[in-house]
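Okay, so here's just one chain, in C-alpha cells, the form predicted on its own.
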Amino acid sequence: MDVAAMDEPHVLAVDDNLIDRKIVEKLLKNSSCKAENGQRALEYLGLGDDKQNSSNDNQARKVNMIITDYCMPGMTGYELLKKIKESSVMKDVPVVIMSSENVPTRINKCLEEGAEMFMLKPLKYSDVKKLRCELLCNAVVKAS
C-alpha cells in the first residue's frame, strides 16, 4: 500500500447536524466525503436499495473509516452499522459512532455489533488524534 495514501484518510461522515459534519470534516482536514443520513451513507457506499450505480464502487473503495452519529433521523447510526457490517464489501471498514448522549447500554450495544470505537461529542483534537493513527494502523496492518 502507498505510504502517502495511508497519510490521507478518506473518511465519510455521517450526520444530520451540518455543523456537526463541517467539525468532523475541519478536524481530519481532508475528509474526503460526507453524508447527510444513514441512507445517503448506504447510497454513497453502493449499499442503498437501488443498487445500480457502480460509479459508486470506486468512491466506496477508498472509503477507509465512517463516522457516524448515533441519532439521527431514518435510520440510526446503529441500524447502519449493522447494515454496513452485514455488507461483505464494506464489513472490514471500521465505523465509529458518535454521539451527546452517554448511554452506556447503548455504546455497548455499538461496540457488540462491530463499531471500531464510541465518542462523545463534541469532538476534540484528541479525539481526531486517535482516530487518525487507528486509521494508520488499520492501513498498514493490511497493508502487510
Given for the second form:
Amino acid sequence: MDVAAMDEPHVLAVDDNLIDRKIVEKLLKNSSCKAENGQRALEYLGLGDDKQNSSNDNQARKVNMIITDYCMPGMTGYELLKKIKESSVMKDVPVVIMSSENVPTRINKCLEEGAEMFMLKPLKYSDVKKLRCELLCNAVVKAS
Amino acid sequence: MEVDQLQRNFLEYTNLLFREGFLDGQFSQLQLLQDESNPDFVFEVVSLFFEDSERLLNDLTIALDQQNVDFKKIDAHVHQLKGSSSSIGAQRVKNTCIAFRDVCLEQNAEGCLRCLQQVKQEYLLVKTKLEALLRVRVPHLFSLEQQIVAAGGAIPMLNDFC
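What does the same protein look like in the form predicted in complex with its partner chain, given that the last one was the form predicted on its own?
Zooming out: every chain and molecule, the one shown earlier first.
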C-alpha cells in the first residue's frame, strides 16, 4: 500500500497570477502549495534542470495532484504537463489544466497529452467538489 | 443598528453593485469561500487585487510611454489584469481589459492609451465601491460588512448569484 495515499491530499498549484494562486489555495484549503511558473513547479517536483538532490523526493512523493494554469510565461501548462508525463516518478500524478480561454483545440491537446481534466477560469466553489473527487479517486487507485 | 437592518443594507448595496455591472457572480463565489477559519478572505483577496492592479496599471503607463511601444508586453500585462479582475468579479474592469487586448492586437498606440485611461477609471470606480462594502479608509467610519460583524451577524448573500 502506498503511504502517500494515507496522508492529507497534497496539491501543487501552478499559476503566474497572484490572485488566482490565492483563490486556488483557499479552494483546496490546507492541502495545497504554490508555484508561480512551470520552471519552479518542476524544481519542486525534483524534475528541475540541475537534477535536484534526493531531499526533494519526499516533497515530490507527497504531491497527489498538480493543477496548473495554461498561459504562463516561459513554459505553458501544456509544456509542464508533457514534462511531468515524461517523468517516470511523476507520470501517474493527475494533472488538471485551467484556462480563462475556452479553446477546443487547446482542451483536446491537453487531454490527449494525459491531462486529467480541463477547467475554465475563474474557478468556482463548485469546482472544488470536482477536484476533491479527483483526489479521492486517485488515492483509492493508489491504495489498491 | 440592528443586525437585520445592517444585513439588508449590505445586500442592497451589493445588489446595486451587481445591477450596475460593477460586480458579477464571481464575487459571490469569493464570499462562499469565506468562513470562520478565514473570516477576512474576501478582504484579503480584494486587497491583493488592489495592490496587483496598481502595479500593472503603473507598468502599463510606463510601457505606453516608450518610444517604441512593446505591444507584446502590454498584452501580457492586460492579460494579467483581465485574469485578476475576472477572478474577483470586477466585471467592468474585465470587460475594459478585453477591449484593450483587441486594440493591442491592432498595434494601435493611441487606442491603447485611450483604453488605459478607461481601465484606470473603471478600476478606481470599483475600488471605491469595494472599499465602502468591505472596509473604509476613514478609520472612524465602519464599512457595512464591519458593522454587521460587530453586531454579531453573518454576511448575507444574494441567492440569485450563488
